[in-house]
Each structure stands twice: as structure tokens, then as C-alpha cells.
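Coming up is one lone chain in C-alpha cells, specifically the form predicted alone.
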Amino acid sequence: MSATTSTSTPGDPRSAIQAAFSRAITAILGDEFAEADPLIRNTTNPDHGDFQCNAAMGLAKRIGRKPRDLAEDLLQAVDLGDLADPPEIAGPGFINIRLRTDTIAAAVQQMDAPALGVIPSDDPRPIVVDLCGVNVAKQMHVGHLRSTIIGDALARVLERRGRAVVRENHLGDWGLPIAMVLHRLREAGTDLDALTLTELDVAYREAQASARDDAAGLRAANERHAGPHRIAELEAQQSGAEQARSAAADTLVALQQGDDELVRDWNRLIDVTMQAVYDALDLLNVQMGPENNRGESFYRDHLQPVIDHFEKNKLCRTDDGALVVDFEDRERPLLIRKRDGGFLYATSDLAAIHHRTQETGADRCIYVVDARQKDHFRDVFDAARIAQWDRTNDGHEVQLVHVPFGSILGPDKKPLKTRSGTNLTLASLLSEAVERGTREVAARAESPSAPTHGLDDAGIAAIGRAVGIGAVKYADLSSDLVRDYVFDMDRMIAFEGDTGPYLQYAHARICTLLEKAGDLDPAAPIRLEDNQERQLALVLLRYPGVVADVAASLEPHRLCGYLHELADTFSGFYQACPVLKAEDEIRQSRLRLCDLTRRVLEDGLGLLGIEAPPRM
């Protein structure tokens, strides 16, 4: 594809420049350099052009030539067509490139369409995104926030690229812990029809405590000849724990065998848990519902076939009665069945991979799970490859990807908790965010000049919710995912700086501007006579490439950084280029730039799952 052809396609001109210089490098140095990076960068000084090719220095060193001589050869070989003015060499071998203004304007006009230049993929295979991962009978805590909103953002970006995405909540709804809760509630005669999540959460903790023995403590007490009261206390605890586990095991067996009453009560536990989850998802503007739940109970009949496959194909070995999978590059094996015949999380995860790749046909399985599970997923993915489940049934290679994320920390740089030291629930965190957002919006609405002045309480509350939730989501998504970050509501909720409210406010300001103008002509030609207009156009043209980049890298902070840069660039444009008072042709051109900026901000925020209110 020639550079001239590429300019007829909406998108980032940098991509066309990069492709042209890649062809030039290959033409000069041969096919072995076909993958060399042309190192196309933005110039730091607009007087030197728009972009710079920095490849000559590194390539010249590899082949033993002078960088400036190689840069001269690149100039002779590169064909930029009508994309740019003739490039120039600067310094030891930098190549400066200035785009033609009419080419930029034409590209922006082509981008100004419903798709905003984003080219959809034609791959029909689905992508599975494993997110949320809540456990039945437990309240969502702040740790679920990151998995949920990161996974939702990635799913939205992939869908924006035209891929079919299957969101899956790998619900912890099966096994001994759930049976323990069921037994405790039934033994206490609890009315499950009136059960609340708070009561269920308490029952879960009490069930765990009742089954917790202290065999080591009892041995130590006997060895040290502790007093009879202490020994009796530990013996009672040991006996009680054994009885609790035995009763829970019996309950689980009955549940596995389909006891009608137990199954009904089990479903009630799921309903109580998930209603609170759906409330949180709705508040977070996350696209998930009951159809996205595929819990451990779904895979319970898939676990033994996993073991059978590994045994039949001699992919595992017996180790002291347990089954393990070995890896060539590490001493640590993967345990897939316990000595007593019980299954593990690894078994369930392998069953899920088999289902997702062999039955669903996904060619990309993305697991949004905290970084502490890094080794687990490395082992599970490698075991799946050993089982040859890393290809779809039609032979297409499957990408198994763990997207790790760090922890949310409090001001003390420790995991975020309440003042009493207990885990902070997600519901309480979101409630605070909405309250703070509403307070900020209400304070601004008091000014007679504010677009929100005179709005009723419901209107203020709706915007406040969007601002508060947007602040939390943007703060989370704008950082490098694997890093821990400090939760600072004061910083997050600010209308200035690198925050969600700043981007929402930039969008709302443009909405107000366009409403005042009232005469936008979507067919008016775009003219880029001022340097600030030109810079805004160049940033706008990068949007399709940023969306494609995030879909490939699975790093939403890149989109956040782009949107912040776009808002800042628009602010510079607005300060330097009058819009409403400009002459008609210039006015219409600038209104189109304003409207395109508004739509890109709205679309980009939407990919992050953040609302873009038209008034703030």
C-alpha cells in the first residue's frame, strides 16, 4: 500500500509515515531489516516539523555506516506521496517530516464520520474476558473494583474494534465453603427468603471460623504440658471443627446429588449475592448481567474429563497420591488433583480454558485477575498448552493472557481498609464517590452562570453520580495496571489535572459551546490556518490508532493518556482560536473541529465505561 493510498483512509498519519519508512529501510538494507522500527516520533519543536524519523542512528551502527549517509539514502528511497513536504535531515541523521496541511484537513474530514476512523476487525472468532470473579455469600470488596472495571473497559475497546466479546464472571458458587454456609444457615433455621447480604456475609465468616481447627496448637499444648483448661478448650475446638467440616461435607454431597431443598436454598444464596453485585455493576456502568455468570458449578461436570485427558495422554504423574503436571523450565509442578481425589482451582481453570477454546471457539482468553495470581496463571496456561488446548478446533492459535493488576492502597500505603481495620466494601466506597461527586456538582450549580444552574435535585444527582463514579474509574484505569495506587478521593474528584471530571468537564464545555453556536454545518470544509488548529487535528487523527493499540496491548491507561492530551490540546486551541466570533467559513471549520473533539471525548470515555454528561 503506498503512502498516497494510506492518506485516503481515516487514521493516524504516523502509521502511513511509519509504513513508508519501513519500505524504504527494507529497500536499502534488505529483507532481514523488514522488522526494523523506523522510530517515528513527534517533534518536540513544531518549527522542525510534525514528526521525526530517528532510525538512521541505530541502523547505521548495526551496519557500520555513518548515520547521516544512511539518512540520505532513506530520503532517496522513501515515498511519502502527497502526505508531506519533502523531508529534511537535521543533526547527525534525524529526518524531519512536515505534513501537508491540506492532507491533514482531508484526513480529519474523512475521520468526521460515525466510526471516527476506527476500522473494525473482520475476525469472527469470539474473545473471552474473565472479569469480576465474585464469591457467593460474600460482599464485594475494593479488590473486585479493579477486575470489574478493567475487564469491562477492555471488553468495550475490543467490541469497538468489531470483535465479539464474551464477558464471563467466574463465580465462586460451588464447593465446601458454600456448603459450610448452607449448613450453618439451615441449622440455625434462618429464613432464607428474608436473608440479606450482610447476614449472609456474617454467616460465611462464622462458618469459616467454626471449621477452623488448631491441631498444631493442641499438639504444642500437650507437649508443653499446658493447663487442663487450655487443653480442654483446644480439644473442644478441634472436635467442633471436625464436626463442622463433616457436616459441610455431607451437605455438599447432598447438593451434588441434586437434593431439591438444598438446590433451592443454594440458588437463594446466589440470588442474594448477585442482586448486590448487579446493583454495584449498574452504579459502575459496567455491562454485565446474569447471562455473563459462568460459575464453578457450571464446570463441576467438566473436572473429571480434564483429569482423564491428562492421564490418558500421559501428561501428568502421580506424586504421593496426587496428580501433578511438570514443566521443563521450573521445579514447581501444577497440582491438578489432590491426594484424596479432590479438585482444585487449577482444575476448574483448565476446564474453563477447554470450554472457552474448544467449545466457545475463542482465539483470545483474557483473565483480569490481580498480580498475586501471576504464577498460578503461568502454570495453568502452560498446562493448557501441554494439553493442546491453545488452538481452536479449526487450528487457530489461541492467546491466553493474564492481565495483572496491583492493589488499591490507603494513605498509609497499605491495602485500603476502613478505620476499624476491616476490609472496605465496594458499596461503601462507591457511595462515598457518588456523594462527593454530587456535592461538587451542586456547589458549581449555585453560580448563576453555570450550565447546571436551576437543575432540580434529580438532575444534579444524575450528574453527580456520573462525576463520582467517573472519577474513581478514571483514577484506576489511568495508572499502569500492575502498579499499586493510593486511593485519594480529593485528587480523583478534582475538575483540574489528570482526572475523570476534567475530561467530563471538557466534553460538557464543548457541548455548551455548540449549543450556543446552534448553526454547525457538518459539510463545511475544514481549514487549518492556525498552528493550534493543526495541532488539534493531528491529535484527533491519532484516535483510531490509540483504540487499536489498546485492543492489542490491553493497557487502558494509553487511552486515558490520549484523552487527557486531547482535552489539553483543545484547551490550547480554544484559547488561541476564537470560535463563535470568527468569520463564517473559519467559524464553521472550527465548529466542526469542536464537534469532532466532543465526539472523540464522548466515545473514548465510553470505552472506559465513563459517562460524558452534556452539562456540568
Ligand code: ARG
Contents of the next structure:
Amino acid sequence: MSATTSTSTPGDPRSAIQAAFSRAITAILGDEFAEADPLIRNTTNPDHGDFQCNAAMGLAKRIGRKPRDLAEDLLQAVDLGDLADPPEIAGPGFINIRLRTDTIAAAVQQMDAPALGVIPSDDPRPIVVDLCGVNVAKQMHVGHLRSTIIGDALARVLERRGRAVVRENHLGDWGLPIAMVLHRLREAGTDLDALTLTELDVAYREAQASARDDAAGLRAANERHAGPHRIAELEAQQSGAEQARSAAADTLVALQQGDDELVRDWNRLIDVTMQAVYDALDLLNVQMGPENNRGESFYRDHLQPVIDHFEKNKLCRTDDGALVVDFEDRERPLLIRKRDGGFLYATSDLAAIHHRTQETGADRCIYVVDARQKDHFRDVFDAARIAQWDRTNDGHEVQLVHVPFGSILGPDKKPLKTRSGTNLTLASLLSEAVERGTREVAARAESPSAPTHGLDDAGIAAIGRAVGIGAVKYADLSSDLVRDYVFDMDRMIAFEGDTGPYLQYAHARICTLLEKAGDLDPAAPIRLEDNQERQLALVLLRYPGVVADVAASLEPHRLCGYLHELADTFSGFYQACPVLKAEDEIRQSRLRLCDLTRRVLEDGLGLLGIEAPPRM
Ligand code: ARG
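Pass me the form predicted in complex with this ligand as well; I've looked at the form predicted alone already.
Below, the chain from earlier opens the complete complex, with every other chain and molecule after it.
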């Protein structure tokens, strides 16, 4: 995905300077240079101003002129209005720009409103975010955790920008695997009313195993003339597996035809699975319930129409009895109907795209799914384009995006496991996080000077939960999504470093400070006399641009990086500039900067789905 999507935010002086230099470049060099990057960078030395424009060197080379001469021309052509002092040339052709302090202060004052400068989009079309995607009859695992955390953060960012977002939980709740487990439970005479998710998970695996035979093993045993005992064993396994498969196929047909009892049992399996999922979502502070469930079963009657569409428009061909869609640029086709007439995961996804783009009218469908499904989504998206479902009914182009993410690894760099070696369940991971968070918070509350000192157990537990869950979420969102990362609770929960608790703590400290001050005047003029005040103001002003950038790039780590920089810049400011002890006007101006920083931290953490407790 393009990471360079330009985002213009009127309140941000940097964007304004960028735009002014772009105009100057086209004025001098013509429209074919409209796309040239003006290369506006922060200066490393504040004595040289706030920003520099580094474009003259590269552009001069392209047109065969002296960089300094071109820089002179740019200075003549650029109109910075009252944004900056007259810029100056340095070295071979750098242009140094110093913002006017009153302009920055005015911009900060303008940003200091409930929206924090984020401009809502007026696009009424909904965006679909496909997240969570758990499978019925199985435990939710850490991959679904990542999908939920990342998907929810992206949905929040898009909503913050004023877009309507439809969160869809594409449950794996239909098809042969479900029929297999239903059949298995029935055979065993299991009382479904008393069924737990753990038992269900075991039954699922047993059902899978019983339908698996070892045809290759049997062939090899015959060829190698293995002992009659071994061959008999493999033959028994073979016929058992055949039986299990055909019984499951019958069960599926009965379920598809709406057999009352089977449908009731099937609903029970969904209830058992989803109860645990809702508990986890609740703990994660993700607002999703049954109304967000739109699983494979929802599309069951849409599958044949998908096939009809492809067949009628000659977009597929038969291949050895199966139906496949070919792609121009690669050999391997996409299977959309099996030889035995069965539909596939891909068929459901095609039906979902049809529904989302043609019925819901979404112009952006975002799939937050494990990176291992990359080829699946490439194929399904290409097939949807072939079917012309990449346009809404009113002719709007649809963006279909897979946001892939990597695995969570254990300390041994292998996929995270419990001590007993089974795949770690989500519930155990989250309860560990909450427990660790609570321990941290309780330990700090022991100190008589801590703002949490004297809180009752429920108060400590609420903050502990926010810290523990915040730590897990931040770790999940703060690095490049496709990278695998090691789950290291000690590092994630630390109050220092690139962690969620560090940001929560920075926020809570400002809350305490403001409470102590007690007299914030929201109309006091903002004055930026100290360099640290100016730096803080410049970072604050970037917030709306960062939100826009995450909405475009779908990379939450950019917001994490920004919030971290803001917290660091704030602590530099706070060390250099006394707040409570400053004399009146300065004190009021600094209190406003503190308050604005606090609100940006709270808002930004909120977009990541992380709570910002006022005391820690
Ligand atoms: N149930 C799938 C899995 O666990 C994830 C579903 C993702 N969404 C989709 N539209 N395919 O692998």
C-alpha cells in the first residue's frame, strides 16, 4: 500500500509550508513538476529554524542548473504569508524556514477544541472492516486476538475521521468441519446443554482425526509388503475415515435442509463458542456483539448465485469437474466449486465481497487477517474484479485491502505455546495480562505519594486491567504489522520504553498536575517563548495529520510512534519549563499546553483502543 498518501491538514504549519513550496516549484518549473516532493524536513539544529526545504539540489540536477540559483528562485516565488519569517539559503542550496511564533500559537489555539483539529470526512459511504473471524467449535487463538485488536484500532481511526464503519465478524460457522463435529457429538450422545468450549474443542479435533485416513501409508505398506497386522490396521482406519466422512456429508445435507434438531444443535455450538469470544471482546473493550456476526453461514444461500454469475458471464471454466477462475498473470487458478459440488472458503468470500460492495455499498473493504492468507485474498480480490464487484452500484471505485499481520512468538521464537505445549488460548493470555497489570499498579500504590495510594481493590483492579490490556494492545500495534513479534510480558508492561503503560503513565501524570493546579483558564492566550514550548506546540499540531495518515495507510504503528514522540517532547518541555511555579500568564499558557497534550494522548490512545486512566 502506498505510504506516501499526502494528507493536507490546514492547521499544521508543516503541511502549509509543504503546499507553499509545491506551488513555488510548479510556478518556476511548470506543471510537469507538480508531483515533485518539496522535501520539507525538521531542522536538526533549532538555530537554523524549524524546517528546511531540501528540494533545490535534486531539482537543479534534473534541469541542469546550479542548486543555489534555483534556491534563490524558489525564495522569490514562495509565498509563506504570515506563516514564517523570510526564509534563508544555507550551504549548497538548503532553505531554512523559521515559523513565526505568533502563527504557531494561533494554530495551537485553534486546535484546542473538542475535535483537536481532526476534520471529519463528508463521505457518506460505509467502510467494512473484517475482523476477529473466529471459528465455531474452536478456541479463539492469538491470531484472532491480533485481528481483533488491529481491526478495532483501524475502525476507530476511520470513525474518528467521520466515516461510518461496519465491523464484520466473518465467523467460520458453516460447512463440513462443523457438520463433522455435530455428527461426532451426536454419536457420543453428548449433552449439549452442559457442553463447555474445552470439550467442544476436543470433539472438533477428534472429529477431524477420525475423518483423516492414511491412504498413502496404506499404499506404501502394501508395496513394502508390511506385516498383515499393520495393513489390517491401516485398512480399518481407511474404512472408518470413509464412514466418518460420508456421515458428516449426510449431516451437512440435513443441516443445509434445515433439519430442526440439527439446526438447534448447531446454534448451541455457536452459543458455546461465542460466549467465550464475547467475554474476551469485553475484556478487550471492543464493542462487538451478535449484531456484528456475519459468518460463512450468512452467505450459504448466496453461494450458488455467485457461481451462476461466473458461469453466465463465462468468467470461469470446468477443470476435471471442478469450477475454476483463471488469472492473466499467473498459472494457478482459483477453485470456486469442488468436483463434488461443494463450495469453498473462497466462494464464501466472493459472496461476502458481493454483499459488501453491492448491497452495503461500501467503497473500502478492509480485511485484517493473518499474513498466511495473502494468496487467498489476492485471488479472491482479483476474482471479484473479474466479476466487476470492485465498483459500487453508483459507480464508485472500491478499494479491497488485505491488512496482513505476523505471528506472536514465544521466547523460543516459535508460535506462542503454553507450558504444556498446547496452543495458548486467548483467555489465558488476557488473564495473565490483567493479573500482571494489577500487580504493577498495586505495587506502585503502596507508596504514600502515589496518586493511587489508598484506592480500594476495585479501583486498583480497574486501573490494572487498563494497564495490562493496554500493554498487550500497544505491543501488538506499535511495530510493523507483518512482522512476527515475541510476546514478552515483562517488556510490554514496563512503564518506560516504547510501551502502552509509558503513554498511559504520561497521561496520568498530566492529569495529576492539572488537578493540583486546579485553575486552568481555557481562554488564556498561548505564549511560546521557550524553545521547548515551541517544540511541543509543533508536535501537537501534527496530530490531525497523523490520524489522516493512519486512515490512509492503515498502519497504526505511525500513531504509536507519534504518541511516543509527543510524550517524550512533553517530558522535555516539563523538565525545562516549570508550570505550577511560573508566574501567572506563563503558568496559564503552560497549563493549556499540558491540557492539550493530555487530550491528544487520551484521544490517540482511544483510537488504539487503549484506556487512559486519570490516575496511575
Ligand atoms: N475464520 C478464518 C480463519 O480463522 C478467518 C476469516 C477472515 N475473514 C474472511 N473474510 N475470510 O482463518
